[in-house]
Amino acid sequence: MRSTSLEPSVAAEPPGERFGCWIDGAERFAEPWMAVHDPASEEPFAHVPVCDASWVHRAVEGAAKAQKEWKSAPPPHRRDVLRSLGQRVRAYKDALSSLLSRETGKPLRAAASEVDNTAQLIDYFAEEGYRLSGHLPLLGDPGRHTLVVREPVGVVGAVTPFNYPLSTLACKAIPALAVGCAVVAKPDEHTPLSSLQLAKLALEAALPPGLFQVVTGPGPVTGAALVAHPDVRCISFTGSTEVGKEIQRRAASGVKRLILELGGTCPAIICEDADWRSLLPHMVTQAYKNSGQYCYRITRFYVARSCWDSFLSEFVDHVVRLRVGHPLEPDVDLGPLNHPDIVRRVAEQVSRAQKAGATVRQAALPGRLKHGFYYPPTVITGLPAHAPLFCEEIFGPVTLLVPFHDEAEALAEANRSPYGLAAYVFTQDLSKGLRLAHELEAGTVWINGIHQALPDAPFGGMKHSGLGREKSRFGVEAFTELKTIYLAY
């Protein structure tokens, strides 16, 4: 089970810094070792253990033991411990940002923004878990009450991606911990270091040893063992739809609860009355942020024919001016992609578009970038209708632009994708915007605005984009079981 096809390099005696996995409140070292590469230099700079099934079993066993006591802890205590973790994340912001930038390849200021967001998410989920409530129906039956209560689901397996390893982990681990669960996290094999540091900070914040474990290794070894373990009651996964389906198959034998936040190829509909010029910089940012490596970025732009020529010209002008460079360089917009398999896949997708007759416009990469997994910001137009690429997730700095004659056509094309994670509508006609939002097959729709998904609103997808929701009280409740108690007195 894996989020990519890249085989990690394994060494018995690795050079450089070693990071152990975190089990039962201590750093544990095991062999073989797996290299973590710097996407900007392509060089290995750290090594972590490849945790096999025996190490995963040890982690789950320790988590189950710790969870028995944690679930009985008063909710104010759990809240205060998690808030203390948020404070430590803020205190270690600089170190976490540097580590996150190096393992992901994102610019340093973007890494710092992720650390800030992680601390905010921790604070939010700590408070939301404290507000969790049950239900007492007023049935009017003398001598009887019916209590509907919520209990923690148990040990949660949190499997996280490489693109936002820290904030995605916070969306899984913190709500689970807030309601009384224990967590065993399996970060992506390319970006495990920030997750390991979060486990260390959790221990400093007085989270009981064993309650938050982190095991490292590739999906087919470590991830598969975590999903298959009988004492893991819930799997929360963010990653590709292909791997999500494999998790669903493997989890079925254990009837495990699943929260799957999967792929996306998100459309934006630019109506002829849209105030698109004032929003264009934000559209470009949403399409190319993190070098296009995130699930709810805008991939497909459907543009009204009446403004097509102007929109295309100005859009391309903005894209080619995006600054690509080393993550530590000041004022860099885009860093490298995370690993070579991503570069190869994106290059292959663009090549197929060219062979199909599409026009490809690309920014020039700076000549100083001799090493690193860089890919130029790219705009594709003229792709034939019903080309497979319209229905594929493109996890890189590439967008598809298409003109349309009427909104029904744009809506049909937007919904033709098997994915349904997010969508965007731009129009000055509010009734039109709401109508299109209701008809778009997506879990989240933005109308005339682009911003980060808010913690107090549910986030997740339809169709092949996943199951369940993260964030908000709904995302917190996902880690609980409902229990009905009939009481006679």
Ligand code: NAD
Contents of the next structure:
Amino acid sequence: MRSTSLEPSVAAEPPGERFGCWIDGAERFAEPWMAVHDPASEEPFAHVPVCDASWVHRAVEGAAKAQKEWKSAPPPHRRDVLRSLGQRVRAYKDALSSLLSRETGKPLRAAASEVDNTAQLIDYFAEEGYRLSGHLPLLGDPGRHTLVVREPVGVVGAVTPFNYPLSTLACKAIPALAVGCAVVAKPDEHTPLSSLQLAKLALEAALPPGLFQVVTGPGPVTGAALVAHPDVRCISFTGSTEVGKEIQRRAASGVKRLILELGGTCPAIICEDADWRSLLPHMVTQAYKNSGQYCYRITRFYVARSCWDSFLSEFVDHVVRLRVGHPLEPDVDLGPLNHPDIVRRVAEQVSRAQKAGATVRQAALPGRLKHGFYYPPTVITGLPAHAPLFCEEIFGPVTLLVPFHDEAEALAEANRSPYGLAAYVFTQDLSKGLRLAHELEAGTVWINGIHQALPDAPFGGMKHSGLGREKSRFGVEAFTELKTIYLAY
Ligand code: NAD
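Show the same protein again, this time as the form predicted in complex with ligand NAD rather than the form predicted on its own.
To see the whole picture, the full complex is given below, headed by that same chain.
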């Protein structure tokens, strides 16, 4: 029977460990429960509550109450509390990495790197929030001044995806908290556990109760209730474009601030003068990282005709050597995909490419992998020029390779997708690289590099890839309102 009580309660014991949601400084348990599955074994290993609208309401109410005091806390105090959270994340790195690897299916070493990245992001946002300033014009009429101040936007609803649950949440919750907001987080239903642990660590770091609430449950239930709640003033969402559009429609009726980090199908242009050979291993690593469940990975490679044959053969050579295996095996490059819907969708996209006449090259999956949502690293060539797949996000270990005759053609093809998250250019001619970078419709462009992603550089998408920017001072200012005060004295 469903309990709507928010007090910690004893429910019928489901199999696996129970993780409650975090509301007003306590872990809350209630029925019904929802299973979290291990993508490598397909077995449920933990359970979290399904929070309905009444739970969400209680979480938002508590957050709004806590925010009233927090917004007036001295900025150095807010910074110190958040820095202490960063230290706790580092101290609990092993436990957090294991949990993250188990719920996402990513290799343990990749999970550890996400935990490191999360701690760095926390440190960065703690400082950047402290540096935030308003504006005071130097000159004014005698007896008059104009002050332009920044105020926290209020309660922020943070809705996050399954692929990088911890670092994505850090990019939303920490800048919001740093400037005096409160946060109600709704992690993806497949990967809620690391977010719950982060809320627990925040309390241990002396963040006052109520400021960082985490509610769990399915998107259309718990997420939708959070988005619709009238006291949530800002929604920061990372996820698919489809859900992003739905959230945008719902948020419109409450005129809410929106930050949308959505899907991508990112192109790379490999010009004929590129030093591609030395960068090829990095390109393959990046394109197949997190088993391709990665919004700004390269999905489409446009390769100059003059280097096409050697590029393709060396690319495939690297791809078939990627090691697919259980996330706990050492030196594994790719773990399983996160859940069976993703596998089905990727398999359907690859089969559609095949039916359209494309050539599909796939590495064999190791025979020892009897269970788990694994999908083999795949390279597709010869897809007809106007196949819809070029414009779709492929959220799995699959890349599309296409030769081009001239750069104008490559640019037109790269920009044909409705997405505009990230793009990549490889050339030894810097002026050509910059020209292409300006022409590419993407929020971030890398020239001759792939891996750099700095916390002080803004990140976000154009077109169907989103609205607004995360990271950097712009990603901090997003959680504030400007207020103008005309002062006569
Ligand atoms: P998703 O859109 O299915 O789910 C994201 C979140 O939205 C989950 O928490 C889900 O429960 C919630 N949700 C679903 N329906 C909802 C509704 N009606 N109302 C409110 N919340 C709802 O995305 P996913 O499958 O978890 O993640 C993959 C997607 O995320 C990909 O498209 C990927 O490109 C994108 N992504 C983008 C970025 C970026 O920075 N642009 C980063 C990571 C992932």
